[in-house]
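Quick heads-up: it's one chain on its own, the form predicted on its own, in structure tokens.
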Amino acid sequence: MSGASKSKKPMHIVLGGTFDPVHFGHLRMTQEMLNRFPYAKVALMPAAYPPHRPQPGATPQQRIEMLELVLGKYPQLSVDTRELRRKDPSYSVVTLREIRQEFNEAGTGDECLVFLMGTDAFAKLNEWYEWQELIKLTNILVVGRPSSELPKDGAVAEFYQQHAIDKLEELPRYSCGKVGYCQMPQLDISSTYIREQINQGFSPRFLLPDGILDYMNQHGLYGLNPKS
């Protein structure tokens, strides 16, 4: 895709993950987002119990607290925090159902949604709960990943075939229904490597702002020794 979409059409991108912790690849994926797509809100929406992945290390709140920290200046960027709110896992599609139903009660129904995903969970959507009823709520767009790519056959692969978008710059159209693909420059890093290196005892200075590791060390998180 070159250039930004000159669609001035309510646009709402889901950004969901563990954000433990958030990290500059996170914040990076948000400005991409507004870049190709300036007029969206793009919401950050961690996940209390991912079925699909251990257990976070930070508390819900304290994983709420950090991305309030970074994103309470930009007013395009939000922390959504239903799915810490929901006992239940955070299944996706009843996420979904919820936001487009706060759509329809707001008289927005036909707002355009945008669930943002890597190449590596697409390319295993067919094993997420009730994976075919995303498409009904939500359009997906999919990031290019260095190590992974869209896949070339099976039920994913057709899925995709079905409702790719030809032009992704024309996604905001579309209230639902269309899988669009892009490549971005992306930034090396993960939740996971840092607490790594919190592991083996290095520092992750520069994986994510000061604000973030300043939290982390004056609450102990993933290992580090607590400073008052």
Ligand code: ATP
The other form holds:
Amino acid sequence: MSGASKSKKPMHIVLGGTFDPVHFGHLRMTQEMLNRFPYAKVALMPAAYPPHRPQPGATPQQRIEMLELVLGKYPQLSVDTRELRRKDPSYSVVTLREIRQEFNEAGTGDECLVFLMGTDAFAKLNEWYEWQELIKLTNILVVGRPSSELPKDGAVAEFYQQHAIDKLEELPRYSCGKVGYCQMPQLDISSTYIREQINQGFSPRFLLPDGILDYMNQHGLYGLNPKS
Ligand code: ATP
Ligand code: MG
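Right, the form predicted on its own is done, so what does the form predicted together with the ligand look like?
Full assembly next; the chain just shown is listed first.
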């Protein structure tokens, strides 16, 4: 597939993650994207846990429900549940191929696809299954995250150099093939920290939407006492 064109394409941004639970770090990223690319659609795509990762506190269905709870009222934001519905391991490259296939079937095969991730995830991209294939299917946009930065050397740094886009605002002209870095205020929030706070008996309030905290309380997630 050829990446570039003169005109801007419909833009689909995908943020993959475990969202266990979703928090303001994730949510602010979506708004920062819409501020830069006002016509984009942003999908949050919860992943199945890989076998080697500690299993989550919330079930796949609960992670979906928390995302739907917070995203439901924003038409440009959505939840893509395909990876949790799939029986096989949820490799991103398989998912992205599937999304491209759907664009092709809809007759819009060259849409601008953007895979969004924090610097912590990007730094380990070379551990992903068929990672070199990803860029043939999508663009990648990296967002700064506290305690991690863009790799300075090694395979991922070379990959970045090779595919770096000059001007971020040009991204909607490319269906795939470009990597960009996006500056935005960094929020030092993680799902791990939220789970740890609860584990230590502290409230995670103001790190995530109140509605999500209410849901967590109601369902007794992460060791909270269920409320009726
Ligand atoms: P955990 O601590 O359980 O790993 P997390 O907070 O890292 O959870 P994930 O669901 O793993 O959240 O993250 C999904 C994606 O969002 C990753 O690409 C990650 O880098 C990015 N991300 C999460 N939180 C932030 C944040 N505060 N700032 C920038 N990127 C973030
Ligand atoms: Mg993470």
